[in-house]
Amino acid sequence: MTAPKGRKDKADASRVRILDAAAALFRERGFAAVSLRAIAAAAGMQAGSVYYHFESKEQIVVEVLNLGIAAVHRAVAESVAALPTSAAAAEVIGTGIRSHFRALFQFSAYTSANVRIYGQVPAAVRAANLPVRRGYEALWDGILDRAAAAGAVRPAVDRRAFRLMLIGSINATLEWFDPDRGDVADLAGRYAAILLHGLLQPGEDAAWAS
């Protein structure tokens, strides 16, 4: 029986706060250091009415893991979907490139906390977790690899390797970019330009390459 909508958008309200409040708190203090009890305690209620929406506090770490990571993945497929057909590759790469920049900041809660704990959390959350993760890699590796359908990738580019650089670094920014006092847009374009471009002048790297 579908719950009438007064208090289904009740329930739905403190889910919310719920999940917003562990997600700060696993931000703030790790995995292991947040309690059920504290969860409670920041969204504003008893612990007994945690259990109404989840059975434990793994139940609650997979879906603040979750919707930081869907939160990213939906802005960079909405950008990048909403691109001409003609769009280039650079144009392509680098929409996606400052759309995950923006949600990880937008998001900052959720993302932080994916970010900070993910190592920390029983093998069975990863497990969980797992799925959402792959899906947006999977995103990733259908934007290189159509870049490189159209010529557009150095064949010498090990692609999975750049998709792992590329989300690893961005992400990594959320332990030291402040943004209140710099601009996420412009952090944003000159990771783009480098992962984009590289470092090093034209020719610069053939004692490497040999």
Second form
Protein chains: 2
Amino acid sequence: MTAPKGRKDKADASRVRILDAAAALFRERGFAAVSLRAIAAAAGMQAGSVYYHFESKEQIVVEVLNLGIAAVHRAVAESVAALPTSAAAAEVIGTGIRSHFRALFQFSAYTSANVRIYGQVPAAVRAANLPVRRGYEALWDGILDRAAAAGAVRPAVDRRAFRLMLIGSINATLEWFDPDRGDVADLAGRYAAILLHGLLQPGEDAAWAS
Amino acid sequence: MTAPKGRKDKADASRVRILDAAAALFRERGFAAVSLRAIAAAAGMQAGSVYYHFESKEQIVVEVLNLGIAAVHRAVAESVAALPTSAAAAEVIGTGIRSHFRALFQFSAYTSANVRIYGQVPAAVRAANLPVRRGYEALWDGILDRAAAAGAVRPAVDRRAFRLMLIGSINATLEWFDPDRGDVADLAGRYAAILLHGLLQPGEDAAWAS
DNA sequence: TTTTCTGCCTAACGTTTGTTAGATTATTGT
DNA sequence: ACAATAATCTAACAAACGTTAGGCAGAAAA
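For comparison with the form predicted alone, produce the structure of the form predicted in complex with another copy of the chain.
After this comes the whole thing, all chains and molecules, with the earlier chain placed first.
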């Protein structure tokens, strides 16, 4: 982020500092264990000041949760949209998987905050995050439905269950994979190979075979 | 659990009620958001009474985390030990996967409490749970090492990474699979087929092919 | 029946929390 | 330079928290 210019940019910069601090702390300790004072301190201000930028602690966590998904959604949507319309199902899905992994670790404070705490935040927070979650799920459903319509998907596969398995399995890697020690693209390739083998008709995943 | 008899059994019954209540609440709201008063109320007593049974809130959550893993560990260890020594690697690993799934959903309050909150509890709590975690990981490492020694595992497979993928992917199903709507054994079979295909030499997973 | 002991209740403590309202400071526009 | 406004500080509030120590009730033992 460039140096702030003008008032609007200064408020934006403070806002980002608050969100960055909150995401890192929420992912590490959970929503309830992180005080406004701790977030403010990490953002370089006092707790009362946070209320100039956000109405409540809950509003902060909703934003963190939304940003966690938005980053991944954008990455997958853009990379898939950039493929030629003639791309094979395996290529489309494989690309989506790769992009999901890339964004997952690029914005890991936000994405892992979401993965870790979504299930334990107040119900109102979950409800506020739900539309964004549904949007990302719909993106994948679209990808999988198009693959099925092209005849690439094995008929026995329940596509909803597959999508749940795909997102769940990949997101679980946040808990153990260290991008400073391993290659995210390599990990993505391995997961794509396994997942595509379970999804597609024999021969459709040849380019991704492990 | 049978009706309590005598004093020791009464204390044990109260202790179990506290742990059951804590597990259910922790998994739903996280450690910090659940007060002692809430746990006590759910267990049918007042908050001060909990201190007769446990030294601290942290001791409660350590027990919950430990029990979450112990249940799964016992299930996998017992089912694998019950197999004939001549059992094929695919059979051993598939059985382990099945048992992991079964215990995961049978004791889901405890297992999902562990899966969901382990990463956000105080460091001392994590440290106290670590030996139990390491024990379960070692169980799987043993299973996988024996399969490799028998020549059933593809040489390119990093067995540590595989074990992390196996446990991570399976545990992630806690977030979306509803055992009242679907069959756990069926889900386990599907996961085993996919995982074994990624792990074993060609032909070694024939009985589990999907 | 009386005594002992377990298991729970209760009131209270010191600390922490999210939040508010007013004051102050820093920045921008004229 | 001054005025306006944004951005932050500060003190305070009511509520909630984990925990403690003493008391009480009921069950079991003598």
